[in-house]
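Given next, in structure tokens, is a single chain: the form predicted alone.
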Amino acid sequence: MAGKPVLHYFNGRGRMESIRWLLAAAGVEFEEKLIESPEDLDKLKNDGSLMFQQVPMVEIDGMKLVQSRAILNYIATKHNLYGKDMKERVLIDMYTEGMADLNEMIMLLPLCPADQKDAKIALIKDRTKNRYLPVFEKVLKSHGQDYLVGNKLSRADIHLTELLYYVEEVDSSLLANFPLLKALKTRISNLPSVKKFLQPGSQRKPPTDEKKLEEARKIFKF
């Protein structure tokens, strides 16, 4: 049998806490080796682990994936999260890249000058209302379904639930006007293995804090 897969990546959300909470919504046990150092990461690029110098990256079923959509394709075909069919997957894939677009602007806002910060919440506040949200409570008015696409989970249900956590974070009253989404946050909720996921000791990590920035500042160098 295969060892748990391992994540290689700081102590934080970044661009591997989608990965996180796909594999625990797959029931899949996972091990973190965390990057506290630069040096740390450069003993991963001088080892050739990193296939573009960059983390993400995770060490699955005897191959070390890099780029996160890579791996999030992977675990997501592994465990039956990613349609039947083409038709399916197509749609899976447009819906999660919306969902990527917004989860972008919200990851990057602790990065913004506190200057523009008011704008910049501003502006994610009327993308969530105006441009993503409605598509998605409207794709399940559609079809009176309890999953996105097939009546069945995906990986699309998971990427959301995780958004729609993060949106809360940015205003709690976003979701108000979006019933249906806020059904489907319980639903996901309450499975089983993402349930153990949101309890509190997981390997589930908080919002980003100046501490938290400061830490991969030094780690990254940017």
Second form
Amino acid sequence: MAGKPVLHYFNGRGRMESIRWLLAAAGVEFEEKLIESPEDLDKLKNDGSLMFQQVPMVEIDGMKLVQSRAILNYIATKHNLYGKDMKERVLIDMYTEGMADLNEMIMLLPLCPADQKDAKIALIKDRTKNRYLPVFEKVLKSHGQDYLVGNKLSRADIHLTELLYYVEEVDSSLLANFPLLKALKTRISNLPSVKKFLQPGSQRKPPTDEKKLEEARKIFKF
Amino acid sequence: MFQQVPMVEIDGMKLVQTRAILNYIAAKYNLYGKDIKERALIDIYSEGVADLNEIILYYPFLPPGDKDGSLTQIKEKSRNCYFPAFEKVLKSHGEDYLVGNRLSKADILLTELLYHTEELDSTVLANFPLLKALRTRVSNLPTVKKFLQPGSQRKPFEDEKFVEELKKSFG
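Switching forms now, from the form predicted alone to the form predicted in complex with its partner chain, please provide the structure.
Complete assembly follows, chain above in first position.
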């Protein structure tokens, strides 16, 4: 396993941020080759590095992995963050996919036309409070353990912690009625690798503002 | 769990989230490769299939005015992006299956996609001989052959009448 993973993406959260979180939490140092112009993206496409002409792409262990779920699955398995057997894996997958659904809504919010934004935010708040967070609070309550699955840190805990930070960015009062989730978020945030990633100057990316959105629009042509 | 279907009751569990269900079934029946690297390839290919399948999946439910644009997108992406990528994989190793010279969920998901794309674009496979061969090969497996026969649990293309009925049930 020579060399650090290299992440190919633009300088924003998008679909690469969960990968940055997972690598960081696993204590894996990584490099980033930032795509700063449409020409940078074209170069990657033209040299055959992108199987479906899309990023994220991560160079790791001699492979050029694309598709964020494939990349996350590989990192989780490699670093023992994917449960101990099939039954733990399916729980992790169910929780992770639910989180991905909510995360997608939040991630796409900046793209929402101004006249639809309030309705979208209301929907996100409703889903957060009534569909998604209660499920994870209930899981933690049901077994009383420190982690979602198997009494051991897994990718599900890391993805959830990341998501809870985004939920707070939308509305900090959303976590008010979820004490066990708050405790999990604190616990994970205090892990040395995560604590380091949460500090200023790390490779963690800030929320996507107008300027960042314009940059993404230019590079990805949407 | 998240107030949505699909839900599959299996081995004493109530599984939701399509990918969780697919991953569980694939692992249980040895359709998920032999090691972490094969799994990565299977995941990459399966996710690519899922991206194109998602556009096709929504197609019957689009308002009539949006259908043409979507169909153009489906034709363009399958012919210019996805199918060339999979044809290249098969060409690169010359084996009968996408990964590890062995049947995996990637072959099955791709075969399903090839049928569904062809329903919308009947000549789409014209320039992809290896994909056609893979589809034939997988379709001739006894289990798949049985599933492809009339009267199986395979569901037909969602036509306008079906979509109307569905809207009534799910609101």
